[in-house]
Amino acid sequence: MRIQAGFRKERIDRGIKARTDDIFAIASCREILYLVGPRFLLIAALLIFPLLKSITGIYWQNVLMITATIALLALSWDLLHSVGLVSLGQALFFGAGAYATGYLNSKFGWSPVLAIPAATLLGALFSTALLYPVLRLRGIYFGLITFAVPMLLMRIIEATKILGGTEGISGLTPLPGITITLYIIIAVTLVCVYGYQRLFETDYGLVFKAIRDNDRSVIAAGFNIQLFKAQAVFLAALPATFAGAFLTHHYQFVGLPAFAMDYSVLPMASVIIGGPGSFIGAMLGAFIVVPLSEFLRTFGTLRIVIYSLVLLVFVVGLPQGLFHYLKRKYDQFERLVPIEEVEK
């Protein structure tokens, strides 16, 4: 006698992981869609939004520009955190890139095409050289140094009147239209996310992880830990200095606000909400924090309270961040699979 047993639940990714858990062998278009679908939706949304200027208005186009800027700073923070360096002063990187491109453009007349890449490298080198002597510090001690350095640079610029002093440098060469500008910074953000993820999957990235987990064992293995930390600082500074240089030409001005606390606080909040260690989480957090901050402007000073409550909910309720939570839930999606007929 044949008996139809009905249906059973099966995780959607079971077939993929059953064939190989490491290489993700693909067997059907459905599985391809399951793997790339979330990434495709995210990238598609980012690429379509700049084309909706007539619907969203120039204001929200500028909000997207600031969001991508904070996303680059959050990626920078997440890379430092992945090496065990907790930064409280991402504004250092942002301001270094901003002032470098402002000086090159105003003093030597370099176009943004040359000034922005040059300022990205010069700002990263300057920041790395500035922090190199304190890379031996760990934990909160390194964080306090990074917190103090941007304020120190602000006071030096203000007191010596260099680089425009308190008035800053204005009249810089503008970037092309907002649509092209948005596509450039979105492309850079996506490249940084992909590049950082691939970096930490290599042997070189494993050394960074080992430094975070147990730096004494890395020293015992014969690695120059301070040199690797310096390389990590340089790699982490690149997206942040680019963000500073890029936004400077967008506003055609650079001044003391380039070292503002917002460029240090918002990236940390983005990583806390999105989730550290994934890089996508840092980017996701930025695309939540910045628009949320804009929506809360209508509440006046009360928005600080609401903003703090949101952070508290994520810190207590989702300590690993929103991305890790969503990824875990997405991997648990199930479907009904018919059970084959059996003989009895």
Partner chain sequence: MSQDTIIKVAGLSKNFGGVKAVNGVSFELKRGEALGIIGPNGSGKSTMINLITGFVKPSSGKVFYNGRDITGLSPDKIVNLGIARSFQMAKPFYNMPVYKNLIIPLFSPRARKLAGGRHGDRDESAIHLLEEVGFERDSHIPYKPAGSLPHGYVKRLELARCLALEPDVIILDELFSGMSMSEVAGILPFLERLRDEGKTLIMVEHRLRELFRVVDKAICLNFGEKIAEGAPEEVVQNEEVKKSYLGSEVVSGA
Second form
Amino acid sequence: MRIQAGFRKERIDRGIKARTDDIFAIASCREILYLVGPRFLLIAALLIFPLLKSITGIYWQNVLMITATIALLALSWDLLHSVGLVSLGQALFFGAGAYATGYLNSKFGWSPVLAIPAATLLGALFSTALLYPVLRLRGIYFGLITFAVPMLLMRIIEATKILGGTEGISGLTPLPGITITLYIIIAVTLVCVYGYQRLFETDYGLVFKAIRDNDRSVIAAGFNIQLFKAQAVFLAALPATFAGAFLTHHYQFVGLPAFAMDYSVLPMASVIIGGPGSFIGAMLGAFIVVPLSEFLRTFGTLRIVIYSLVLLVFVVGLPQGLFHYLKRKYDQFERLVPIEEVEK
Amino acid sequence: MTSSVLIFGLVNSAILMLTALGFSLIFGLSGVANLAHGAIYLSSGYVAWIFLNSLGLPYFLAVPLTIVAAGLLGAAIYWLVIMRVRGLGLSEVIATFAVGVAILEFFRWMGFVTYEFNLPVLIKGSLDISGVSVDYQRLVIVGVGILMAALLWLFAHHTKIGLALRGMAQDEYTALSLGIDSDWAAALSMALGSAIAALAAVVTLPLGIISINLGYEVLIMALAVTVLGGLESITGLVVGALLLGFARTVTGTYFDPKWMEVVYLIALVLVLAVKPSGLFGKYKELEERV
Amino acid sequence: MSQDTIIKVAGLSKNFGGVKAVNGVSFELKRGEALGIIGPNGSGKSTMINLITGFVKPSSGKVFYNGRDITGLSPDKIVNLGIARSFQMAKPFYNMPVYKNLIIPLFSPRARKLAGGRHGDRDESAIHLLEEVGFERDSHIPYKPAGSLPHGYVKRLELARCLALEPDVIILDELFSGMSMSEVAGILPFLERLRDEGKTLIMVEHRLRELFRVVDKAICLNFGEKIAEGAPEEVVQNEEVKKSYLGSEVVSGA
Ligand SMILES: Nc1ncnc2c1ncn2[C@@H]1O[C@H](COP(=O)(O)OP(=O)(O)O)[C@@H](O)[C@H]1O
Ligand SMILES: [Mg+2]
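How about the form predicted together with the partner chain, since we already have the form predicted on its own?
The next block holds the full complex; its first chain is the one shown before.
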């Protein structure tokens, strides 16, 4: 006699997913919609939101601005993570870009059109050069250094009074109206997601992934991984330094808060919640993390406690992140199948 | 001047070492980088304060109780959080960090932020050592520091349980096959490390007032000391603490106190850039075995 | 040094703390020769390979490749000069499909230089290489995540990784360990062919019978020192070699 011993979950790929792992063999409008629908929805939502200023109010437009900033930092974090470098100090990149543009704008009077791209590049070069000597470090050691470096720079600026010291540099050239500003940063974010995703489909991007899996074998294939990691840091720094430079002109001010821990912790939280490795997950995470922190403002100082607990629940309960979870639900059926056991 | 640098350098080193000891122990014995360390340290301070002031317990009852409570807290954090993400390096780090922040910010929300929160010293008064006046509490700190380092070294190298734990951290599979329960061992080391953090809090906190930000600072200091000396080695810990302690004291005396924080960060970056496994770390060599 | 000496090791030593892992070892290898390195566990064979390939820096001694001093060169530079190696503890790139594992060496500076910019389809080359080391072409195995491969396959993937670099010298560290009898039997003819095609081979092995079908010369290490050198049959007959193996494996010479 057979007895039933319980249930197990069975996951089956949806038909279209099973057929389209690599090549798209599209048979109907429904399948097209299935494939491009989510992307389309995402982009449409992003493009419409800046137009709703009269409904949302300027406050939430500003929140979107910060969300996009954190999303850029999160993308940067995700790229580093894909190479096996865990950064606890995204603020380094942010601050480097912020101070670079602040200096160029205030000292030489460069307009933001010139100063922001220049600061993006300069900031990325500066951070890469700074981190180059410690790229050999792995795991917690690298994390610690990145954690220490922004604090170090902060203390140095404080003590030497360069770049405006504790006062910072104010009176920088503002950006055009909020709607255009938002469109620019959203466009950059989308380009960055797309660009990173494409990068990882190339053979060159594959080397990054390989370094994370097993750096020894990458060396044995004749790659100078130090140099590759440096390239990864540079590529990862770009969106982050851009975010720093851009937000600096938005606030028309740069100062020590550019190295604040928020810029290190929030991006990391975003990727952890959204799910590392896909870049979309990082962006999605930022769109949860930042608005959530705004909603929690009503809790006053308890906010950070709740916040940490939410993060904890995600890390413990959904270690692979929200995006991978949603993707699985979208791409696969799930059903319970009884497990039968033969009675002896 | 020189004798004061010598004395206060020693005191500062002892403080650094004591605050780092618990963290280093947990990492050495179970491989968990416990970023809730600062929070455990600080909450021990508050718990001791509550025992002493709200419950009116005598000092020599409050202190052991605090240490036990911290040990339980550490074990609880292990069973409730770390165990579920064990081995997922990044999740482990973030989970413990989140726990730490939650605890610290909880105390902030509770209003533990004013000047009334300080702990009493063990012995009042001060001593004159070659023209430098040192209060007894600072001497107590140095004494406890030396004692704890010695005890831990003996524990890790000469007791059965210590050796078992160390074996665990170095080679989990082999240890498992020898019948050592990894979760039990890790929970125990979390409890032990947290208890030591509480002891450090009780002896070092009387030097100032208890403030939330101290929790974050202690974490950073503990990380700096341990990483500088090389994780998992007690010799490294002592050397790291001495190096940073004296570096800070010398900068504070001869240069400008505002460079004190910069010095240890620079020391950290330099040492790791030159020797990635810290001054006494063997990790790298083992890992690179092919 | 004669014209066709490809690798020369002179007085190579490495200390790890107090342990003399390799102690004053010298030997020469001619182009197209196949050398077997034998010795009990912990005798310094893997360290020897790490020293030649630059993964470990020697405490003293020198390594020459084609007459050029390559001591202290970084491992990636040495690979690009044409010395490929496998690892005893082979680890694939776990999160990639098996064939993508080979894209890494196929994309390496050396492979790209040899291809001269016209590399064709790397995926196709990868599948082809896998086939050569005994992966079934039309099975699903090349497309599975490498993390799910059985150990014998990982070892063969490791060999394919070396071949993808089109090296002049191939160094294999215990390729056969973890492979089944039939897997070893399947890969042997391939190694023999490599030798016959004129590749220089260095193999560390414990399975002597199979090793001796490939190599034409052997050295034996014990406690980091070279205790015997010569034709394989002579080496296993050497009294000292026999003694060194006592208590570990039985010498199963040809
Ligand atoms: N990275 C390392 N750090 C410390 N000791 C090592 C390292 N690599 C090897 N050893 C030691 O060197 C000796 C030789 O090891 P190895 O070359 O792996 O031997 P084999 O490959 O012949 O088994 C052993 O005693 C081993 O413990
Ligand atoms: Mg070996």
